[in-house]
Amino acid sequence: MAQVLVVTGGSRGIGAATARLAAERGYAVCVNYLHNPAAAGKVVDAIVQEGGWAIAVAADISLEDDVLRLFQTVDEQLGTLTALINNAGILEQQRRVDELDAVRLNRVFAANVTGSFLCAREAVKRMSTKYGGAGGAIVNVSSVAARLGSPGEYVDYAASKGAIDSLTIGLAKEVAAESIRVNAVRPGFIYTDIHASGGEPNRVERVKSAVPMQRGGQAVEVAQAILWLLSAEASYTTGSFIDIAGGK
């Protein structure tokens, strides 16, 4: 029986190159997206020609009902679920803290975070040998942000990412027992097209000397790095994170 993976997020950028490599690896993919139908059917399409099994299904995961039906349409089409993979996320445009306002907060927060909680609960409650389930993995994307804060720039982005890490070491605790292994990924100065959203597309290009390894990383690298921690090779592994930053 395949493994079944949702991504969410999973249209553009880190999650749509973590939805091929699952795909290629064996998994059956639901790649969840909201506003662009015609870049999640572009990555549905990708692993269908290449053998595999997706489907894409528009959710806005800082809704609940939207996480029930996304999560209801997984267990209708694909079966049983094994992996989650927390990716979606936003950006707005740079602004120091003394800028921003609460509707922006709570739109920030309510994707970022408030969808990840609702997620991960779902994958829970199919994943957990408490519920009858045969156990799984949650694999968060935080952002090395949350360990550098974004001063002047996304410092609602980043506490937002400092949240997931708590998510993350709290959810690994609770569940350890219960067969599901939760951990995340921190990327740095990745190439997609999230930076655009903060009103800067090449952002990576101007930041880049300031990393260690002297330049941007891609969206596959990090994939790479998911698609370990959710294969047996971190089969003694949760509650951790990796940070792909080129030493940032």
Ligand code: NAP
Contents of the next structure:
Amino acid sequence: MAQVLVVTGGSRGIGAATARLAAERGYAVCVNYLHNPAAAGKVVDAIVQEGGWAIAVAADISLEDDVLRLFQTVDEQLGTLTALINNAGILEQQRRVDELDAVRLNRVFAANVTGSFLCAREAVKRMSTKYGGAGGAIVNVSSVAARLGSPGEYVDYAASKGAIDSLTIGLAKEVAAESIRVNAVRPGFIYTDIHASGGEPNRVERVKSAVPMQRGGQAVEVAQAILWLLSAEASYTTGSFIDIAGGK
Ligand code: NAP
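Form predicted alone done, so how does the form predicted together with the named molecule look?
Below: every chain and molecule of the assembly, starting with the one above.
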């Protein structure tokens, strides 16, 4: 039986690298996305060309009905869920806290926090021995922003990742005796499109000299840590964090 994995935001950046690496390691992968079917299709095509199994499903993880449909589609098309990567996340234009309004705050928290909670809920309902499941693993994609705070850029985003850290700790303890492990990665400055959403596509180039290793990271370097946390090699690891930030 194939291991079945949902990667939220699996169509670009860290999610796409994770989906591809997971497929190489034998997972059947659901590549979730929001706006860009072409990017999701490219990831699925690459996986299928290499002999793997993947589907693309459009769903806004901040909307409960979309999340229900996403997981139902996986049940029907891929089979019993064994793993979730809570990866989808957004940030918005660089602003100070005294310039933020409720509309923006709600958008960021809905995508980054509510979305991860809803997906975790659906995964637990399928994987927990409490519900007759056979266990599984969840990896949440947090950020070093949770401990750095992102001053002058996006404290709202950093705070949403602080919530993801608390979700990781609390949920890990809640389901530890139900054969589910819950861990998180905290990437640093990684070369992806997300920095363009903040209004600075070349942000990694600007900030990389502040990284002890003096460089930005690649999405696949995050994916490798995620795949380790999912694997049996991490069988006694839960409620843990791996910072992938070049020492930042
Ligand atoms: P990215 O390149 O901007 O890709 C974001 C992905 O999330 C896309 O696949 C996008 O789909 C999807 N997405 C956005 N909102 C969604 C929603 N509401 N529902 C479903 N899918 C949604 O981002 P990334 O840099 O790879 O970031 C991935 C994760 O890593 C995020 O949680 C981010 O906070 C975290 N992270 C990134 C960095 C970094 O430096 N890049 C550092 C620390 C943490 P569409 O393309 O279809 O819109």
